[in-house]
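One chain follows as structure tokens, the form predicted on its own.
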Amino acid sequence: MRVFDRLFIDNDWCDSVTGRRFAAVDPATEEVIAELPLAGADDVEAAVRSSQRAAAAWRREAPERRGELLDRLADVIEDHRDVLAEMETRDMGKPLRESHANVTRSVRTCRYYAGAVDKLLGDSIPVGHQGYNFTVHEPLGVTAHITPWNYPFANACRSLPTALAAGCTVILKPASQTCLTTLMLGDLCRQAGFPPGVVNVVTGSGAEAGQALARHPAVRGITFTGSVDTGRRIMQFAAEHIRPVVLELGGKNPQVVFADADVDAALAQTLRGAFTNAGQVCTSVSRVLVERPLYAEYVERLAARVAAYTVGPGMEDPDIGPLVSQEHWTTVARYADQARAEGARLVTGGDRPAGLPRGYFFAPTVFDQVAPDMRIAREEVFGLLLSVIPFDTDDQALAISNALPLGLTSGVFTRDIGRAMRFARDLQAGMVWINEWFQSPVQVPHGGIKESGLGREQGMLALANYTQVKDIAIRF
């Protein structure tokens, strides 16, 4: 397996100006699998200059040509799907089947925006018989895409095809924990035929490379997925030169399960929602609210299923792989200790699994007797800790669900369609999922409200992230 271990600028590979490097670590073995360039401000400047040179021609490229290249990129990704999946698993830790699913989704995203390129329509606006008035959507220009470590390839492929379809050039800055598949994506774009400078990839720290990119005045739009605190800083940087931002930030997502729900289906979706990607998902189920008559049964059945999960290296395709890093393992363990100290009852898990002394493994964990004001019920843990909270009335469930400053997604499980629709109306979240979790295919707008972010990715709506509207008026 070839590892791409240099910066990708102007369709070529180069070292960082300073020559500094940092380690990519396999979270299952703690072994260094690559040494990658630690980009600084000079490297970011080179990437921005490359993107600027390419922007003028790319914005004028015929829509059908941009679509053709995106379709070709989808083909090239499919041709490399096995290598990409293995690289993602070794770099991030997730089970191999999940990495394959991420690659499949990325292919679908490229094909979707290949078909959307010529459907970015303006409006003809009636202004009377003395003239015409119409609008056009123009690309922003150079755009920065600062992506998270939990879905490095899929998140890069969530915004990159959208920006390219709209006529923008793209600079990708992956999280320092997981760079390998994003660097390979740069090479796949070259193979697909994208001109030099249309896609560039720089690696390094958020504090240095990420900040230099977000503050660069030639960057005209910023897309970021990550923490609320970093999102606030990105907004401040964007304000310096009045640029639009798209932010998907934290989530503390409630799943409300009523006593009349299909319990087997609800359990399956709780498990899927809470423990996919070792719970390292912005849209994970992190607190499940269960109506009191069903509560004891639900906790018991949930615990039995979780205790039976296999945990191991992602390349062995277990139920659950490792957490991404030692730092993150320590954070999750600290939250588990805090939950015990505050009086939550540990039902299963809570520490390193037996027989796995090496690697960043943590057992899938369920706490019940969780009060809504405990830290584990209020703060985003981002990994393998599920809180189960009882409720007695619809109003109580809504109040608990809406009490936090976050509002990414939420779910309702009930056979009562009237109740489901009332909750869909009243839940304070950007996405409400009824009787299933993770209902967010590429054609559906994806994003949060409150401190969970701004704007929407996916769907036709996302094309607006990378364009500005120009109004043209003609007087006879």
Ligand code: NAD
The other form holds:
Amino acid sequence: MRVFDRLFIDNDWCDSVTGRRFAAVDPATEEVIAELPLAGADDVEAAVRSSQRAAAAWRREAPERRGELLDRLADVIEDHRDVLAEMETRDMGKPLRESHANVTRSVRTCRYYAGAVDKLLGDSIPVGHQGYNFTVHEPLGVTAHITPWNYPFANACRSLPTALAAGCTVILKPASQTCLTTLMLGDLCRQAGFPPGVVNVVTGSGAEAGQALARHPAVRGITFTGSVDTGRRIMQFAAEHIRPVVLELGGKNPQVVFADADVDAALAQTLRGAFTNAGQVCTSVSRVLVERPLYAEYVERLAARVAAYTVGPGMEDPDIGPLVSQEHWTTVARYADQARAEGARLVTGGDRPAGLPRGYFFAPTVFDQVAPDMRIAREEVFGLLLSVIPFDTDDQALAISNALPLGLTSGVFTRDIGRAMRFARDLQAGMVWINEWFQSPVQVPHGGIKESGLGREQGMLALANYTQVKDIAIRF
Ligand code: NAD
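Now the other one: the form predicted together with the named molecule, given that the block above is the form predicted on its own.
Let us now look at the entire complex, which starts with that chain.
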């Protein structure tokens, strides 16, 4: 596996001015697979300057040319799908088939925005007989894209094509745990034919490279995906120079299952929702609320399925791969210990699985008898711990669902259409799924309300993240 282990600036590879490096670790084996540049403020400065130089020409590029390049990027990603999927799995840990699915999704995003380049329409506004008034959408210029470690490639490819389609240049700053496929994405952009500086990639810590990028006055828009705490800081950085932000943050997402639901379908979505990507998904099922008459049966069936899951290295394509890092393993283990201490009942899992002494493996875990005020029911764990909570009435289920400051996704499983629509109306979340989970293809707006985020990615709406409106008035 060829690893790109330098910064990608101006369509070229360069060493960090700092000379410092950090390790990329395979979470399944704990082996170092690369040493990557720990960029500092000077490196970020170089990336921003390059991006600024490119922005002047890129904003004038004909829309069809931008679309052509995005289509070519989709082709190049497809051509490298196997190496990308393997790299993602080795770097992040997820099962190989999931990495492949993430690459497929990224190809689709590039193609979607390749087709969107000439659909950024303005308005014509009536102002009377003696003039015209119309709007145009102008690109912001240099944009920063700071991504988390759970979907490194797919998250980079979620906002990059949108920004490029809108005529912005892009600087990517991947999470330090998982940089490899984002560095390779830089190279794939070069291969696709994007001019130097249109896409740059800097690696390093959030506190140093991330912060230098987010605070740089020449960066005119920031798209951030990550935790609520960091999101709050990003918003403060954006305020320093009055820049728009898109914040895709965490969730503590409830799935409400009524006794009248198609139980097999609900169960399948609980399992998929809670344990895809080892539960390291912002939109995952984190709390499953089950109506009391169904509760005991649901927990029993859930436990049987979860206990049968295979856990192992992502390259062997098990049901569940390792967690991303030792640090995250410790966080998840601490939440599990705390849940037990607070009185939740451990149904299955709760620790390192037998037979896997190395690697950041944790068994898929179900806690029941979880009370809504326990920490495990209130805070995002972001990995493998599912809380099952009983409820008796519709109002109670809604109150528990909406009690937290977060509001990313939520779902309700019922055959009662009236109840489903009431929940769709009253659940406080950016995305509500009815008898469904994880439906968020590229054409659908993705994002949260309350502290789960600000703005939306995906779909035509997201083009507005990278443009500002200019109003033009003519008198004659
Ligand atoms: P994180 O906030 O720790 O880091 C995210 C990114 O921000 C990383 O690239 C990091 O280096 C950078 N960063 C950290 N501190 C920074 C600073 N002071 N200035 C600038 N950049 C900084 O989050 P994480 O642990 O990598 O990711 C997990 C979180 O991401 C979870 O809360 C999850 O729910 C959320 N997430 C949300 C979505 C979504 O679409 N809503 C998608 C994936 C993950």
